[in-house]
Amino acid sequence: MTALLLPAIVGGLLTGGVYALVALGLTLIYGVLHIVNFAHGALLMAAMFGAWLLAAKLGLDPLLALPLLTAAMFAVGWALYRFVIGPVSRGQDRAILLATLGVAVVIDNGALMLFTGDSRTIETPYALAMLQAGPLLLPEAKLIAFVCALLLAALLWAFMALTDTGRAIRAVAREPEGAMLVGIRPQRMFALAYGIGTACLGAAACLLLPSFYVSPQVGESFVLIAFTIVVLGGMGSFPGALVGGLLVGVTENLGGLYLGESLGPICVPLLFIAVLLLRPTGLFGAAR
């Protein structure tokens, strides 16, 4: 069992990197709009079907489709907030929650109509390939996904911290009225933040597809993990989402290793409860 410990930890880190990318989009939307985006899982599922269609019908590898699908999902997210969620909610948090829930219901049922409930996968040259790294055999698809996820997370952090647009988004998140006084339009920044959060799902879909199946229900499992990561790391915290994703990935793998497939999944909720008992605001959450 000890010989399997290191591969389990490394495998959990590789999976956790993509989990973190999904959670980064969710924590960005929460940090700026201060609402939980119930459409997050449905949008991830739609992005995965988009990547599957590009691969199955056009022969475009998911990694090559990543820039295209990321841009497309940004446009989808921006348009959803600008023309549906924003106008319907009229700036009220409760109405925004209901609007995102309505969007999720429409997307989920639309996917069931178009694709039925069947699961689909694609074949890529690297899907089953393994890379030798000392005593470890690393799945090439997950290693590529992990590296890409970390690079995209770093780019997102740099955009938010170093660009004028990123500073404007953070200003609106902290003090919308003060931002308006210096000429920043909050609704425009909200739409931009929602678009960026959705774009993260486009990238995550391309990184997940070589290793995971896609079906109309796939978003539900990933969004539960994403919600857990966001609360575990601290609501609205970028470092928390990254560390939380890696921690959940490792916990998931170790639970499966020591407790088996049937009892292994219970380790993530137990970790979640333990962290919140010791630190209710999450690992990187600010105390109030």
Given for the second form:
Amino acid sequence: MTALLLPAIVGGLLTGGVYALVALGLTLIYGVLHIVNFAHGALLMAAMFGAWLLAAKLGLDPLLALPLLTAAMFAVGWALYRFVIGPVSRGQDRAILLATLGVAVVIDNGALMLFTGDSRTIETPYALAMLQAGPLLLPEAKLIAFVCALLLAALLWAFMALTDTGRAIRAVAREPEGAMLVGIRPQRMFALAYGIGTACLGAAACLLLPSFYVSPQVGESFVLIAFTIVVLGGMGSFPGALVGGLLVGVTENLGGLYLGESLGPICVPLLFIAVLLLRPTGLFGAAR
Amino acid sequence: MADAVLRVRDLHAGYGDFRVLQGVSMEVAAGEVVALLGANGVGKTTLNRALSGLLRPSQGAITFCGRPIAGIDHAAIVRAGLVHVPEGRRIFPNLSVRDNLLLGCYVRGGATRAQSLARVLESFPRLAARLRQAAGSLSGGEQQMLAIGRGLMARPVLLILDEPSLGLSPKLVEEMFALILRLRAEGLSILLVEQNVVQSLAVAARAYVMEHGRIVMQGAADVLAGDARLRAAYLGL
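Coords for the form predicted together with the partner chain, given the form predicted on its own:
Entire complex below, previous chain first.
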């Protein structure tokens, strides 16, 4: 069993990196708009279908499609906030929540109509390739996904910490009126934050596609994990989403290893409950 | 007053059906410190919010540096050089002191930023020592300094200071008024809203007194300081 332990941990970390990217988008939107984005799963699914279409119909490799789809999903998220969620909500958090739920219903059913409920997949040369690293055999697709996810997370962190727009988004998150007094337009920052959170899904979709099936239901499984990560790490916390993502990836794999396929999935919820019992604000959450 | 930086004519504003300002007219000349006095709830903060574009006036005109600004976008007002340091400071608690200051010149862009930052830190050495600290962890006095410093980063023509000495210790209140004198010496126009009547009249050239959303008294600060009515109403003398 111990011979399997290290590969399980490493495999979990690799998957966890992409989970973290999905969770980063969710935690960014929560941190700035103070709402849980119910459309997150549906938008991830839509992005995965986007990547699948590009690959299956145009022969574009998901990794090459990544910049394109990330930009496209940014535009989709920005426009959704600017033209649907923002106007519908009139600044009420409850209404924003319902608006995102409505968007999710529309996307989910639109996908069912267009693609039916079938699962689809693509072939990439690296999907089944393995990389030998010492005693470890690493699946190439997941390794690439992990490295890309961490790079993107670092890029996002740098943007939020070092640019004026990033600072303005963080400022609006806590003090919208103070932000207005220095000339920041809060609604623009909300739309940008929603766009960036959605852009993370475009990137995640391209990284997930080589190793996962796409179906109109695919978003649900990932978004449940992402919600778990965001709460576990501390709502709105960047490091929380990153560490939480890796932790959930590893826990999932270890659960599968020791408890088997059917009992294994209880490990993540158990970890979740344990963390919340000991630290109700999550691993990196600020005490309120 | 030919060289008025700010000119307000018959301004009406409020919240929904609740009309707070009922025809306010006032002026601030270039390089002048003007005190705006009045009890709580007479509309001083509402006037400031209307001036800085946070609240759209229902009637009346605001001219800033010769340009009508009533009802225009708050970002354009900041860019024009009218900067409001609000009551309650409204700093960004989750950002570092440095990031708070840098956002002060959000509308100015990067060109003059380093220079502005150096100048502000010279005025507020205590902030310079805490640049990397989260603004929310500063003391009340330091937060007030940060709020003013952030306002100065925008290189204002007119600075509105809303209750800058509120909640500060007597020593810090003294420092605050010394700062206002320094800014006055640099030629900045200041609209000072204060509960601290005696000290405000000491640094201001002129003053307005508000009651029930209207200006009820105005004049030179030294004359008002000796006015029996004002002394009775606000100084309990």
